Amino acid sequence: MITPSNADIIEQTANFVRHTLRDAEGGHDWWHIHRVWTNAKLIAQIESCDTLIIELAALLHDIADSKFHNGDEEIGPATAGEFLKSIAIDEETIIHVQQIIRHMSFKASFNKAVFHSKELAIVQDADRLDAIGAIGIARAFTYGGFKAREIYNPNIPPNLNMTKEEYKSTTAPTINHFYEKLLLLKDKMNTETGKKLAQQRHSFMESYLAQFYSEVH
């Protein structure tokens, strides 16, 4: 019996990842993936973690996420699981990529911290990186033109104190997840590398947002 590498791994796993969201919404598409797999791979460069590990829960993050199947967070770790389990994986492997993908949203972060890896750390920096700067911007107006909302509205004020289940259901304008998220990831970032990449990107969305209400006004 011929025992893959982990570059066969890599890519069953990218082309089962490519293929399940091929119709996906324009911000959580294979090439959010893609580049989330880029980022993670970049950083991973840097910090001492298990490569494998990285890659596949890169891959893998959004197969299915919650927000596109009614709020079920344990509908990705079990898709993600299953696929795994299908090519061979060893089960150690497969539910630490479960435990990342089930731990590393922004919405976790809401509860106490119960699980930690050198991995998580890295794949949530390469995913919060491709949540802000110029792609954070397009992927956030993008989603809130999937979920028809308000661009702006000066009468619905960021709510800065949300709780889960409110940031899991909000209908506020765009430009709220401004404040009620993008804007706080980079305090966020666990790596050194991901915190000086997210400075820039960060920098950005200020010089934007300062554009946009130049124009509002």
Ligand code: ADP
Given for the second form:
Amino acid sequence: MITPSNADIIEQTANFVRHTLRDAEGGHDWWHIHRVWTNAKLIAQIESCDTLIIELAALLHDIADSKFHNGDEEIGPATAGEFLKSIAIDEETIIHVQQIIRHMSFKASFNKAVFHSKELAIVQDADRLDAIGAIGIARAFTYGGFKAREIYNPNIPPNLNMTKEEYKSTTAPTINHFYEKLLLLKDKMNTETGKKLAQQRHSFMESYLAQFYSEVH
Ligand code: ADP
Ligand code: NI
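Alternative state: the form predicted together with the named molecule, after the form predicted alone:
What follows is the entire complex, opening with the chain shown before.
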């Protein structure tokens, strides 16, 4: 029996993800996955880790996001698991990739973390980098538009003490999301490389907000 190389496995996975996400919302589409995959490979060059796990988890992390599936948080890990099984990936790898998908989202940080791995730390940083900076701003307003949210409403202040359920069901203006999530990410980065990259993107969001208010007021 010929065993497929890691490069073949990754190519098959990328094809599956590109196809599955062909109609996805612009902030959670193939190009978001592609950027996270690129960021993850960059961080993985510097930190020691299992690169196959990293690439598979980066590619599959948003394969079925709960916010587009009635809040179902198991549909992502289940879809990823079925696909990996269909291409004959070993059980241990599948379980690790599923654990990463389950634990990497910002929502998941409301739960007490019960799983840690170097690979989770790296893919989570790669995903967080795509939520901040110029790209992060574009993604937030794309998602806000998709959900028909207001851009800004001075009468609705950000809620910094949301429960997980409130976070999942909020309909607040998109500017609030900067305070509720985006500006908090730089202090949540796991890796040294991630921290450095986040700092610059964070400063850019701060200048963006300063300009935003100078135009509004
Ligand atoms: P996760 O899926 O990692 O738990 P989110 O759903 O908060 O976390 O984030 C994914 C991305 O979707 C965010 O970085 C942001 O771009 C966008 N997004 C999610 N919720 C909102 C929101 N309320 N307002 C604007 N953008 C949002
Ligand atoms: Ni993502």
